[in-house]
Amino acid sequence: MKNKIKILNKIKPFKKVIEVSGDKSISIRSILLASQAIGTSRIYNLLESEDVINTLKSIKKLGIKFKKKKQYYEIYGFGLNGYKTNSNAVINAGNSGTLARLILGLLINLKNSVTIKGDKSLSKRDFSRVTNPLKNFGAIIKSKKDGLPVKIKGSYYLRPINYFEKLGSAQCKSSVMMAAIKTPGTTKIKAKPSRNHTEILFKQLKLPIKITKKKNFDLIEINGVSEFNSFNYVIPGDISSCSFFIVLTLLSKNSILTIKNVNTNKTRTGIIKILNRMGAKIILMNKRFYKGEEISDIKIKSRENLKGINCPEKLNSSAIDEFLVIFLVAAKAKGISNFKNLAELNKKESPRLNIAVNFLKEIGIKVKRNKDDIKIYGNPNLNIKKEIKIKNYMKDHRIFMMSCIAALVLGGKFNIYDSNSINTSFPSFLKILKNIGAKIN
C-alpha cells in the first residue's frame, strides 16, 4: 500500500540542535489578516503545509493576490471591504478547522454568497459553534446538520453581539473576533481561556480591542470598522510540532535536544508544564518577545523515573493538540495518570480520545475511561515486542506522528499507514526525524 512506513528499531542516543516549521495557527491568522489590511504585507517563515496553502488559495478565490518570493510571501490587501468574488463561489478548507471557522467570520459583510467545504474529516465537525453567533451578527447562513458545507451571504446591516465561548475553543472565539472588526459598535466576548494569537495580532495591528482577564474567563471588547495597515511578520516555530521531538528525547536513552526559535506563548505551553510536573526538566532558554509573542529555545534531556500525574483541567486548553504524546509519557511513567474533561479531543480531525485509548490498549497499557476522563496505568518497563499496524485513523496527521514517536521509543515493529497525512501540518516531520537518527523504511 502507498504512503506506508516501517519503523523496526528504537532510536539510538542523540545530541542535536534542530528548528521546526513555522507555527500553523499564526501562519493562517497572518494570511487572513494580511488579506484584510491596506497595502502589501510580507510574511516570513510561513508554514508551507496543506492547511496554509489552502488558506492562500482561499484568499485568491476572494480576489486577493499574493506572490511567493525567495524568503517571504507578499499579500496585497485592499482593506476590510477588499474581498470580491462571483456569486456562489466555493472555498475548500481541506482539513483545516482554523481556516474554515476564521474565514467564515471575515465573510459576514460580503455581498455575494460563498460556500465553505472541507474534506471528509472536517465535514463531520460541529460548525454550529460559529454559525450561530455569525447569524446573530446578521449574516445569512445555511448548512446541513450543523456541519460543512456552509453557505454564507453577508449583510450591509451588521450588528454587534454578546458572545459566550465556554469550551475553550480559540477557533470559535477568533471567528467571532474576525466578524467583530467588520461590525459597527462594540462586540463583547466572554471566553474560556484558550490560544490568544488573534488577540495579540489585533493589538499589534492597533485594532481597537480591550481585554480583561478574570479568574476563569477573559472579557474581550472589540470596536468594529477600523481599517488597518499592512505589516511584516516572521513566523516562529510551532510548539505543537516540537511536542513530538520533546517526547522522543524525553523517552529515549542518553539524549539531548535543543529546538531553536519556538513560539512559547503561555497559552500553548501546557505540554511543558504537564511534563515537568511528571519529572521532566524541560528548559526554556534565550527568552525574548517578538510582536507580543514569547519566543524561546527549548532544551530537553532524557529522563528516567517519570511519574504519573493528576493533570489539572486548567492546562487542557493549552495542551489540547499535544495530549496524544503526553499519553505516551503517561504510559511509561510510574503510577497512575488522570486526565479529565477531554471532550474537545474528539472534536478534532479524528476522534482522538477514542483512538488514543485503543492505541494504549494495543501496546499493552491498562486504561480506564469514564466518558471524557481517562486513567492511564503507567509501566516504566514497557517494551513492545510485537508487530503493530496503525491504519484506519481518518488520516489524522497527529495520530501518524504520535505513532512514529511510539515506535522509536517503545520498540516493536510498526507499520504506519498514510504517511502523506503530515502534509496537513508538518511536511518536514520525517526529514527531521531522520536527521536526528531515526531509521525509517
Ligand code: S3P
Second form
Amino acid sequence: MKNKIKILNKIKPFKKVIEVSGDKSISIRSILLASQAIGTSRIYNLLESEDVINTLKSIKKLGIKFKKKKQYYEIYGFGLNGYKTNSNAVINAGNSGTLARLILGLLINLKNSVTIKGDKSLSKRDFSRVTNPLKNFGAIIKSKKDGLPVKIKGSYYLRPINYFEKLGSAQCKSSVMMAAIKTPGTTKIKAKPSRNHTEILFKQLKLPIKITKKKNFDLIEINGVSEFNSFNYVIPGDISSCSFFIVLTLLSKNSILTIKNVNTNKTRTGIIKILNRMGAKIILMNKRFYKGEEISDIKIKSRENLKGINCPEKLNSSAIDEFLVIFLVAAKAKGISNFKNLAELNKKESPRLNIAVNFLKEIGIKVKRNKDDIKIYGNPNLNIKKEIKIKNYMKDHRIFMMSCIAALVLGGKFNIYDSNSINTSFPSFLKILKNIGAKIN
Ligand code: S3P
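Please show me the structure of the same protein in the form predicted together with the named molecule, now that we have looked at it in the form predicted alone.
What follows is the whole complex; the chain from before opens it.
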C-alpha cells in the first residue's frame, strides 16, 4: 500500500549534527500578524508544512497577498481593517487547530461572514472553547454542535472582555489576544501558563500588552490599537520536531546528536526537564535571545539506567505535544512513571492518550489508566520481537513519528501507515531520520 513504511531494524550508533525546520506555532502566528500589520513583512525560515501553507492560503482568501522569495516570504499587510472577502467566503484550515482558532480571533471585526472548515480530524475538535469568549466580544458565531464548520460575522461594536483560560491552552489564549488588539478598551485574560509566543510577538510589535505573573496563572492585559507596523522575523527550529530525535538518541546505543538553532522558550521545554529528571543529560548550549525568544543548540547522548518519573502536573502544558515520545522513555525506564491530568492529550489531532495506552500495551508494557492519569510500568529490558501494525490513528502526524522512533529503538518489525501525515508539521522528518542512519522501506 502507498503511504506505508516498514522499519525492520534498530538504528546503528550515530554521531550527527542536524537542524530541524521552523517552529510551527511561531510560523502560523507570524503570518497571521503580518497579514494585519501595515506594510511589507519578511519571514525567513518559515516552516513549509501543510498547516502553514493553509495559513498562507487563508490570508489570501482574506485579500492579503504574499510572495515566496528565495530566502523569505513577503506578506503585504493593509492593517487591522485590511481583510477583504466576498460574502460567505470559506477558509479551509485543514488539520490545523492553531490556524482555525487564532484566525477566528482576527475575524472578529469583519463585515462579511466567513466560514471556517477543516479536515475530518479538525472538524471533530472542540471550538466552543474559542467561540464562547469570541461571542462575548460581540461577534455572531454559529456552528453545529461544538466542532467545525464555524461561521463568524464580525461586529463594528466590539467590547473588551474578562476571560479565564483554565485549560492551559495557548490556542484559546491567543485567539482572545488576537481579538483584543482589535477591540477598544482593555481585555483582561487570566491564563493558566502555556506557550507564550503570542505575548512575546505582541511585545516585539510594540502592542500595548501588560503581563503580571501570579503563582498559578498569568494576568494579561491588552489594549486595542488602530494599527501596528510590519516586521521581519527569522523563525527558529521547532522543539516539538526535535523531540523525536531527542528520544531516538537517548534510547539508542552509543550515540550523540546536536540539534542547532532550536527555540528553547521555557514554555516549550517541558520535555527536556522531564527527561533530565529521568536521568538524561540533555544540554542547552550556545544560548542566545532573538526578539524575546530563547534559542539554543541541544546536545543529547544515549543513556542507560533511565528511571521512572512522577511527572509534576505543572509541566504538562510545556510538554503537551511531546508526551507520546516521553511515554516511550517511560516504557524503557526502570520503575513506574506517573503522569496526571492529561485530558488535553485526548483533544489533539487524535485522542492521543487513548492511542498511547493501546500502543504501550501492544508493545508489552503494563499501563494502568485512571481517567486522565496513567501509570507506566517501565521495563529496561524491553525488546520487541513481534510484528506491529500502526494504523487507524486519524492520520495524526505525531503518532506516525512516535511509531518510527519506537521501531528504531525498541526492535520489532513495524508497518506504519500514513507517512503522508508528516506533511502537516514536519515534511523533512523521514529524510533527516535516514540521514541519521535509519533504514526505512
Ligand atoms: C499550539 C498550542 C497547543 C499545541 C499545538 C500548538 C499553539 O495546543 O498542542 O500543537 O501553537 O498555540 P492547545 O492550545 O490546544 O493546548
